[in-house]
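The data below hold one chain only, encoded as structure tokens and taken in the form predicted alone.
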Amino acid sequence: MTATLGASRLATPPKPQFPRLEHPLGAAELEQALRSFSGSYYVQHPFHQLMYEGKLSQRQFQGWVANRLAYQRVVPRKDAAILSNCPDPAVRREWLQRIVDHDGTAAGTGGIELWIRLGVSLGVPREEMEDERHVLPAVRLIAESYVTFCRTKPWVEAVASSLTELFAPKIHQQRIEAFPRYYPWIPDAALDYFRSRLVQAPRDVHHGLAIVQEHCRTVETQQRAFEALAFKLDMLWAMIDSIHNAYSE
């Protein structure tokens, strides 16, 4: 008897359709090619569709925000890994701002703190956010894979992986608009993290994109930039898929 593969609770990600180059792209063409990855972005995951349609339960929201903290906390670490491999002091000076954005300049400041406050606003006690007791093993491993990627890959490829920020402002704006409409129990102050990223993400994109355009001028280096961005998209998809599966209603 031939076994058949049954339906999975896991969602199949859209595959990035990046070009197979025969000749190097110019700077504008390279930017356009990188932006074309938006069709593969993890915002298309069913969990996010439920979020923007007002169909998430409070439990699902709590699972999402508690698990995503593990990712928020690895972001400054992956940025430090990029800095450790980058020989250009001008790049290092500007890239440092990303670490400050997430870690803040003192206790109780920065994007990670804003994310913890979001969790508290959604009903997860601060202690349970801080100690990450709700983080799934799969989510933790996936988040750590991002640090490993940025530590072990050439620094320009690690920069290219950060260009998912190309698509982030639209997503943050969607959340700012959707949460008050569909989830009136979420206080307005809980949206401060997303508001901060509307300012920070475009700045980060400008810097990261300029680096990739400057250093990726051959077919090989541009192809590697595409592959780095594809890795990050797969990583984000796997993370939200794990959360969705664990907190499916």
Given for the second form:
2 protein chains.
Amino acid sequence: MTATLGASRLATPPKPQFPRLEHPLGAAELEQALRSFSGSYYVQHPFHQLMYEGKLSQRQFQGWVANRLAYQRVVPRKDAAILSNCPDPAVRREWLQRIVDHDGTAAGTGGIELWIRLGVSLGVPREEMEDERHVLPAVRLIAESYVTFCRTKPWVEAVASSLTELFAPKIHQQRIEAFPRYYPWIPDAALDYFRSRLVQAPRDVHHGLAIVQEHCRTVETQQRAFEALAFKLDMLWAMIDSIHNAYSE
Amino acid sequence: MTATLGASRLATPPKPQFPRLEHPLGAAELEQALRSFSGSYYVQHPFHQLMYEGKLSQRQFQGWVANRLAYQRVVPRKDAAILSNCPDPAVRREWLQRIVDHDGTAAGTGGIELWIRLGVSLGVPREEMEDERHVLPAVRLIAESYVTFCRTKPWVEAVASSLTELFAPKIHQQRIEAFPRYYPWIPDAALDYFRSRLVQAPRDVHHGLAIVQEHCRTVETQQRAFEALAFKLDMLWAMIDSIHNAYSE
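Moving from the form predicted alone to the form predicted in complex with a further copy of the same chain:
So here's everything in the complex, that chain up top.
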């Protein structure tokens, strides 16, 4: 599934192939078609390839972790935007857990806090993580575009955009394996965020996928689900690309 | 604090008096000024006066309970809109509880379900509550305007709009007292929703008030808090007025 990253397209993400639908896909086919977008996931981006090959400098790691916090921080806001557009209390009850995962249940808990601790582990002082002084304007706008997407699109499309989680377990596992192997200066506790996501992401994607399978049963709605996933893939790619370009060595 | 409802203004709500600020109010003065808007709370509306005087027919009660469900159902969506605009995880963690209160933690729990049961207690079949066949278009649009307000205004103003909760304990207590006294056909279990709100509303208003006191420390922001509260008072009044007019006898 690894896309070839020839020089000809180093600057633009590998485009997913949209299935041409003449009739609606069944639930299993729909899942397969969504999974076929994996070649556009930002795990394929050169910055991540450098990361998993042990070739990132500490400065690059620090630029990455400080910038990615802007994304972590918009995640509960985009999830709340989905709740705000969703009329089904049963869906809301389950979706709410994502906000709790990121915000935690008390100060000092939750995914955002774990990401800040990851930054501290990588050598960025907590204060410099929290005040976002290292966050590139491009990254901030790109992250905010995700909230806007979820606020303004029908909630099922916003849910479909979350399905990049289909590809996330691999990226978390790669980090858990590569960090101790190639970057001995990174303490083990730095991996807590990725360990927590290994549990949360499969549960989230199961719920998100079930929603899309239930609500997207026509050619038109399935097409919109593909477009939503493509938007999110572009968004993630744009974010890592901005970080990569700002911290190239 | 009861406003005089002369015939001259039966059709428009009693206007709150906006304080003229030359300098910002202290926290306690701000609370007092917000509380001074109580004369515009929809407890003052003729429909509620009839309710507490034992003068509503069962049909009027049924029209009220079926229509008010549209409002109950937008409440978690407006709270999610506030979360979506709020950058502070500590505020989000506490505000999230409001969504849980309304949606519950499982099917058959939470404030929306209690309201549906209230409707059933008042003689509206569950199916007719749930499919909203009795909801007036005006009530639907008025309720949706609350979500729009919370989605589009700065989150602190949206929080200020929630401060009609300052006046809510009285309305819940009045219902708990008036229903058994004047309407013996209403079963005791119908009061469960109001009993739950007697616990939840004071906790909510404490949190909401603290946010407004912390974030509104200038003349301009305090003025906007008053305007937000006035919007919400208008919204609630418009809702009960629509119900009253549709079910007048």
